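Okay, so here's just one chain, in C-alpha cells, the form predicted alone.
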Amino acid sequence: MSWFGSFLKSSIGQKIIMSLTGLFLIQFLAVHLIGNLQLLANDGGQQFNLYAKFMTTNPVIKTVSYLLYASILLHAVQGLWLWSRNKAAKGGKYAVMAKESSTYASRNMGWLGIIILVFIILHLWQFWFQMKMGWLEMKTYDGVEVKNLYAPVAYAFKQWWYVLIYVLAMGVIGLHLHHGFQSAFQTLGLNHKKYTPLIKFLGTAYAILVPLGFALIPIIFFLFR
C-alpha cells in the first residue's frame, strides 16, 4: 500500500478528510442561505424559482453539486467511523477527564451528526427529489420556463410541525458548526496564538448567524405569509 493510501486510512488522515469536507460544507451553507433568502421576496416565488433553475442547469454549479453530495456522504461516513472508534478507545479515568474538559457538542458530535444526516435526507426527499423527478408544475417568467419549486417549499413552511422540525434541526446544526468550525482549523494545524481567538470568534458567529438565518425563513413564512 502506498504512503498516501496508508495516510488516508490513518486516524490523522481521516480527521484531515473530515476537516476539509467540513470546511467545504460550511462554505456551501452560506451560499445555500443566500439562495434561500430569495424565498422572502414578495413576488410569488419568481426570484427563488429562477435561482433554482440557474443552480440546477449551470454546468459549473452542477459539477460542484456532485462534489457536494460526495462531501456530505464522505463527511458523514468518516465522522461516524471516527466517533465509534473514539468511543471504543476511551475508558476509565481518561474518559472522565475528557468529559470534564470538553463541551457538550464535542462529546456528542456523533449523535448531532446523525440527526443532521437524517434531516438532510428528509430535506432532499421533500424538495430536491421532487424537482429531479419532474413532479413540479411549470412556471414561465418573461419567456423562461422553470419548475415551481417555490410551491412545495411555501406549503411545507405553512405546516407548524415542519417549521418546528426545521428550526430544531437548525439548532442542532448550530451546535455541530460551533465545534466543527474550530476543530477543523485545529486539525489542519492552523492554530496560532495570534489568530486562534479570531477563528473562535468567527466560528461562534457563523454557528449562530447562519442557522438563525435558515430558521427565520420558515418562521416568517408561517407567521406572515
Contents of the next structure:
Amino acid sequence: MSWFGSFLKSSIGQKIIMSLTGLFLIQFLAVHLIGNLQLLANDGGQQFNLYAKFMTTNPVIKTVSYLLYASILLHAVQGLWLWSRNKAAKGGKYAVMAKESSTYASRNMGWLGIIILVFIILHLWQFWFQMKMGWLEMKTYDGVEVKNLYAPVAYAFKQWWYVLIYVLAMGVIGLHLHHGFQSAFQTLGLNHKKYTPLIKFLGTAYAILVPLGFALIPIIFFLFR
Amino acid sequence: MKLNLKVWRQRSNNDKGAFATYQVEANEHMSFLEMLDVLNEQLIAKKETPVAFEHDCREGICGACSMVINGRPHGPQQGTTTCQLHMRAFEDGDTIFIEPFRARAFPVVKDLVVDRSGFDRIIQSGGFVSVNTGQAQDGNAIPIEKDLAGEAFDAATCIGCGACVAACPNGAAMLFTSAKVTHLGLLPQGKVEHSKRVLSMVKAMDEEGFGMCSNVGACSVECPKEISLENIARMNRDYIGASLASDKTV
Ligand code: HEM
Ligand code: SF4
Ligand code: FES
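Right, the form predicted alone is done, so what does the form predicted in complex with protoporphyrin IX containing FE look like?
Everything in the complex follows now, all chains and molecules, and the chain you saw is the first one.
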C-alpha cells in the first residue's frame, strides 16, 4: 500500500479524518450562527433573506459549501464506522460501570452523533431542501429578487414541538463539542501545558455559547414574535 | 470484615463464563490479593477449583495483577496496582465485583487471567534500541537535559499492566504504546530509530486488534503509574511527522 494509504488506514490516521472534519464543522457552525443572528433584525426578514441569497450565490461560498456537505457526510459515516469498530474491539461490558473516570460526553460520542445526524436531516429537509428545490415564494427588496427563506423559519419557530426539538438538539451538540473540541486537538498531537488549558477553556466556552446562541433564536421567536 | 464477592468464573476461552458469589472473612490490613488467597484456601478446603488470577511481585512493579474491581482496573485507589490495594479501602459488608480485563485483544485464558501477549508483540515490533549501548553510562557522560530525562523517566514507569486497555471503552492501547515510544524516543540512544519505531509500534498495535483512541482519558485515570495523555499526543504528532516526512516505511 502507498505510504499515504497506510497512514490514513492506521488507527491514528482514521482519527485524524474525524478531527479535521470536526474542526471544519466547528468553524462552519460559528459562521452559521452569525447568519442566524440576523433573523433577530426585526425587519420582516429582509436582512436575513439578503444574506441567504449572498450565501447561496457567491461562487467562493458555494465552493466551500460543497466541502461542507462532504465533511458532514464523511464525519458522520466515519464516526459511526469507528464507533462500531471500537465497540467490537472492546468485546464486552463490565458488570459495574465506572462513571468517575471519564465524562459522559466522551463515552457517548456515537449516540450524540446519531441524534445530531437525525436533527441535521430534519433541519435540511425543512429549510435547505425547500430553498434548493425552489419551493419558496419570492420577495423583492429595492429591485433585488430573493427567496423568502425567512417565512418557513419564522413559521417553524412558532411550533412548540419544533422549538423543543431544536433546543434539545443544541444541548446535544453542546455535549458533543464539549468533548469534541479539545479532543480534535489531542488527536492532531497538540497537547502541551503551554496551550492545552487555553484550548480546553475555548472548547468549553464554544460548546456553551454557540449552541446557546442558536437555541435563543427560536425561543425569542416563539415567545416574542 | 465480611465481604460479599461476585467473581467472574470462566473455565477457558471457549466457555461463556458467569459470576459466582462467595463470602469471605478478611481483615483490613490484607492486600486485595491476600484476600483472594483466603478465598482460594476456602475453595480448596471445599475441594472446589480456586479462582485463577495473575500475580508475581506483589509490590506494584511487575504489572501482573490484572483484574477489574467494581468496574475499575486495579480497584478504586488512585495510582496503585491491585496488589497495593488494601482491604481498608472497603467497608464491612461490601459487595465487590471482580472481573477480568475486557478487550478483544486480551482474550480470557481462565477466570481473571487474560492473555496480554499482544503487548509483548508491540514491544517486539520496535520497543527497543538495536545498537549495543554497553554498560550503564557514567553519570553525565551523555548530557541529557533534566526536564527531558524526567519526562522520559515518567513514561518509563509504565509496567505494561494493561489497565489502560481495560479502562478504555474502545479497548485501545494508545497509552501503553505511547509511553514506550516516548521513553525511548526522548533519550539520545533511542532517538536514532524514533521514526521507524513509531511507525512499527503503531502498526503492531493496530494489527493486534486494539481499538482507536477517542480521547476518553479513562486510561490515564486508571493507570497505576499515572501515565499522562500528553504521551498519546506526542505519539500522534510523531506518527504524523514520521509518515509525512521520513523515508522509513514499515
Ligand atoms: C452528523 C452527525 C455526527 C456524527 C454521527 C458524529 C459522530 C462523531 C463520533 C462518533 C465522534 C467520536 C470519534 C472518536 O473519537 O472515535 C465524533 C467526534 C467529533 N465530532 Fe462529531 N458527529 C456528528 C456531528 C458533528 C458536528 C455537527 C460537529 C461540529 C460542529 C462535530 C464535531 C466533532 C469533533 C470536533 C469531534 C472530535 C474529533 C476527535 O476526537 O479528534 N461532530 N463525532
Ligand atoms: S500505561 Fe499505565 S495502565 Fe497502561 S500498561 Fe502502562 S502502567 Fe499499565
Ligand atoms: S503483582 Fe506485580 S504489580 Fe501487582
